[in-house]
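Next up is one chain by itself, shown in structure tokens, the form predicted on its own.
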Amino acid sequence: MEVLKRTFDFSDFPRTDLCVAGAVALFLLIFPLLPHSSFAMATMIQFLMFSVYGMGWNTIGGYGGQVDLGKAQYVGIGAYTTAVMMIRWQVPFWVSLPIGMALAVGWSFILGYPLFRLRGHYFAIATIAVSLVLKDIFEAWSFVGGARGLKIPLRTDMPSFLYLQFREDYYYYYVILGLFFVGLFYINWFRQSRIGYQLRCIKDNEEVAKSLGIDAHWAKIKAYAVATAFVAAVGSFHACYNFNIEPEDTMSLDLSVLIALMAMLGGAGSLWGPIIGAAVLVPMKNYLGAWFGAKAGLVGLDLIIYSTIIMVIAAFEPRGIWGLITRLRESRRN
């Protein structure tokens, strides 16, 4: 009864914020019924992929303060195992799903013991090397398909719930919206949680919080392999959602610097900070990346934008856009 008070109490925040954010919630319920192109729902759809990357990011480099680059290696796990079990074994999604997150987060206490023996920048070198190294694996392994990857087949029974092939892209946006929302209230509960607080000494004085009893080495290790189930899990719809897998594209340096982006951006720490970070960063580079990709000479330039307004708000704010929107209050009410 305690962890359901926990999970959905959102006490602590302003009566403004509760209501901009049943906005926002009831908007994402009813945008399908909105017209709309093809290509703002695949946007959508991507804002709420990173959202969730995001806010699994946050728990281990926004309350932990460990800046980890390698979770595209945990996307492409959860991605892979999926699309493995459902070609070879014809194994439901709704199966290949916790499965695809068991291995991640196995994976991730492997990893992770001797990873948080090192510290600040050493560990964020360290967890691009693992996630390269991993990805050149894939690359090679024929059983994965090797640096190809795997084409899902489409079903004949489609549409078809249990292995997540649908023709219309709404059914995949009301999927990946439900965990959305299920990521949502897990992370509310976190930050909450007893972890949650030692995670948030550790990175103000990790010296301190282990002559507090806490076991700093241990909720670090607790930390990444939630961060890892969040990921792997997305990883698995991304293989259904997109029908055809590569290591490029679910295991490439590019992706795991983009999810840690998306929290950094919109605030680590906080627990609207990865959502505002890819309500930002995702429909600008899918929108500036299509208008100037399609004008000669102009190729970049949309990357080029979006660097200059992260390294703007880092400058100003390291906090992200949630600690500007703190900070602006903070101001009025002086």
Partner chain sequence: MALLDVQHLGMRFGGLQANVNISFQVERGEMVGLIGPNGAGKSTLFNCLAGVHNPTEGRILFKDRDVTGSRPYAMARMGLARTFQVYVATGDLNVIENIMVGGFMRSRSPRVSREKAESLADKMNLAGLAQERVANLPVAAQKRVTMATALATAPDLLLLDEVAAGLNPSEIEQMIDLIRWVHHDLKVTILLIEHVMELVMKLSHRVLVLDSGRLIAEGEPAAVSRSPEVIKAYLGERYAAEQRGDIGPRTSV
Given for the second form:
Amino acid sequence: MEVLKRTFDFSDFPRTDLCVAGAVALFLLIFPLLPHSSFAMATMIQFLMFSVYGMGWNTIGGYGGQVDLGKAQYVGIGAYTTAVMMIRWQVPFWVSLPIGMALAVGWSFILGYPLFRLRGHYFAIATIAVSLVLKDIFEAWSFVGGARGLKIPLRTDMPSFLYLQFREDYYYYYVILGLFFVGLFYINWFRQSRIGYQLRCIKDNEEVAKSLGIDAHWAKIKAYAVATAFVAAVGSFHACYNFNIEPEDTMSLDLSVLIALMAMLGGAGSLWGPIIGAAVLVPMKNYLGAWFGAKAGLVGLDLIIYSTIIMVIAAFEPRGIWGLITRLRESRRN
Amino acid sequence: MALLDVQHLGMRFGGLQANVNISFQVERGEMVGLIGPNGAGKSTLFNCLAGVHNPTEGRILFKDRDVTGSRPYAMARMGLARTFQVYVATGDLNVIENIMVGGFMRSRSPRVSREKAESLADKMNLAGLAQERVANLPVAAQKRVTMATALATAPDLLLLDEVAAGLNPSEIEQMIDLIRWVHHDLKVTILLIEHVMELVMKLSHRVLVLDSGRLIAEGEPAAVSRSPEVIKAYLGERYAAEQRGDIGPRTSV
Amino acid sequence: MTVETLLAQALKALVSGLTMGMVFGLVALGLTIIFGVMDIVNFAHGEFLMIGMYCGLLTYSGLGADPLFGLPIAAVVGFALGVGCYYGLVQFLLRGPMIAQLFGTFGLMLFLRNLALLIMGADPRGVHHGALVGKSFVMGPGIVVELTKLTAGIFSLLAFAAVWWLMNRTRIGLALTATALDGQAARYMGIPTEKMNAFAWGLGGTTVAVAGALLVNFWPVDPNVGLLFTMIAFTTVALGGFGSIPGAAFAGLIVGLLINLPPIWDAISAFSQWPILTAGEMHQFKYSFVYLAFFLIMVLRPRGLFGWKY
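Could you please show the structure of the form predicted in complex with its partner chain, as a counterpart to the form predicted on its own just displayed?
Now the full complex is given, and it begins with the chain already shown.
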């Protein structure tokens, strides 16, 4: 009972936050009913996907302070599990989803054990390295289609909720929105739980954490597994939503960094941070790309603007947009 | 049997022998002071006990179990807590959350550990500072936070690492009362490393003196402070000789 | 294939690995200098290399001169780029937490990469004529050494010697070493550590841009070429020990050999009649070996193979 109560307990946030959050939740629920372009719909789905990626990353990267730049490999494991099982054995999405998550989490335990012997920069670079090795393996592995990837064939009994194949995007929208809310409530429980506090203590000062009976190595591995479960779930969804998966788009370093970036830009280590980050970055990236991509000779300008914003945030407000909001509040109170 | 039994402990870092053949015991309910000049090996000994270093020689028995070379978190779980000289928490945990983390060692429930943390904060004069970040607090309050956090793990033995360093005389008085309260009301056995003699002499039942990595004296505070060995270690060869009257006092300073 | 041709191939791979390794060492040198002085990892390091490569390319295609004249141009551009990045970005990042440093330099990487894309376009471009290009000499039956690679290796060695001399025999180099050992103490001694940091970035930029100008003679350049070299440089630095200059040189050789492992592997497996993986399969994994080596070294020997620092 206490666990359930804490999952839905947002009482430590000021009332304005909760009002804004409620309004956003309402907007997300009714968005498909509002007039919108298909581009806007695709952007919204991407926003939700990256929010969940970011929430997952936030457990180890934000609360735990371990900068993980290799999350994309688990997106790949989730996506490939679903795709392979669906193509070869006709396994429904809802069965392959937990299997993909379990495989990813299992792999994360194997990798996490040696990875967390490293700290700081060394850890960050090592996560990149192992992620790229797995991508190389997938590119060479014919069972999963090699570099050309896999294509999920359309079913004759479409639309099918079991296999997550729909003609209209709003079905996908509500599936990922469901995942989004499950993720949000889980993180809300997580941040107030024992492991949440222990991770924040490890981030503050690992030596102190150890003196308080915390097995820091194991706590990090656990948080890493939680983060992995999140991104693998979205990876499975990605496979069904895109029909087409390749190592380059599910396992690339760019995706790993984007995941971390969303969370950091919004504010690592806060509940709303990853959502804010995704809400800012995803539309910006998509719309800048659409505006400048259409104009010949301006390829790359969208990412130049985008990277400039990243640099400015990193240099002047490392706690991200949420940090900026907190600082403004504190200065107004004083 | 003693709560803590250190047998012939030695610690070597490469060519540097920081602790040599140290043996002592701490009984349950005792309050023991550990003193010695700078570089005597106090911190090394402390870190060996807390599991930070793995001693190169000897054994440490805690509650009659051999815990030599146990990890810090394992020592904490067995009931040996420690404080930190410089307790800098740069992150976003506030005072009450810091103490809660200690409480989480014995309980999974955030409610239980928050209640425990609040009652400890209350008793240790931290209630008004509960929502502050530790880094923003004055030194005396930081020392109380590190003590409260350690106490939240419900230890049997508490190692206090220079909790009076950097405090002014009135704060030292308060610290003495606080340590007495911990010892008497919470029934925690205490081993304290300290430079502030006033605090050691007032509190300790027994004092251990380290010099150059060796245990050179052990006994009641008053007796130890008169021991020529100890005076020599602290004030130098010449001062000890002067006290014995072997040579005359230096006139030109 | 006979044993002779396989042996010759393996020898060729060995020579190629060693010469490439010297260039990799030079690529890693800048990264290790910067890391040694201020404990910051530069994700844009490969992009600095890419800019050096474009310097060489533009000297050739824009000015019509031999790509070798691109070397001094790349050196100057690299220095300016390094110092500019320090004052424009890195000095702010140093005040923040580690995560900000990672993302700040990552932003720089994206920025430079897309700037190159905007200006130069996405097509890979190579150098087709020049004093060295296309020439090679025969070192034995079947062992052909390309002159471009050999020259690049020799120039890299010279650059290493120059940096070693700078760091150990000049005032500014000693000041830099002092800053690396203990920044605060160096500041109390009156060393302008801010300027030293900027100089480290300038020096890092110079060395890597020169490596780029050497590399472009035999490696086509495109805006995305940087990431691979960033990873190679990270691996090299990890192998040699973070902050160690001689370590970077030796580790570069090892990485060069690792990347040229598939042909050697092929020779060995044919020779021993014990085929495990063919060269073709191995070829796909040649960079994986580098990444895997990085991971294993970090976990097993975190201070590098040689355990050196400075």
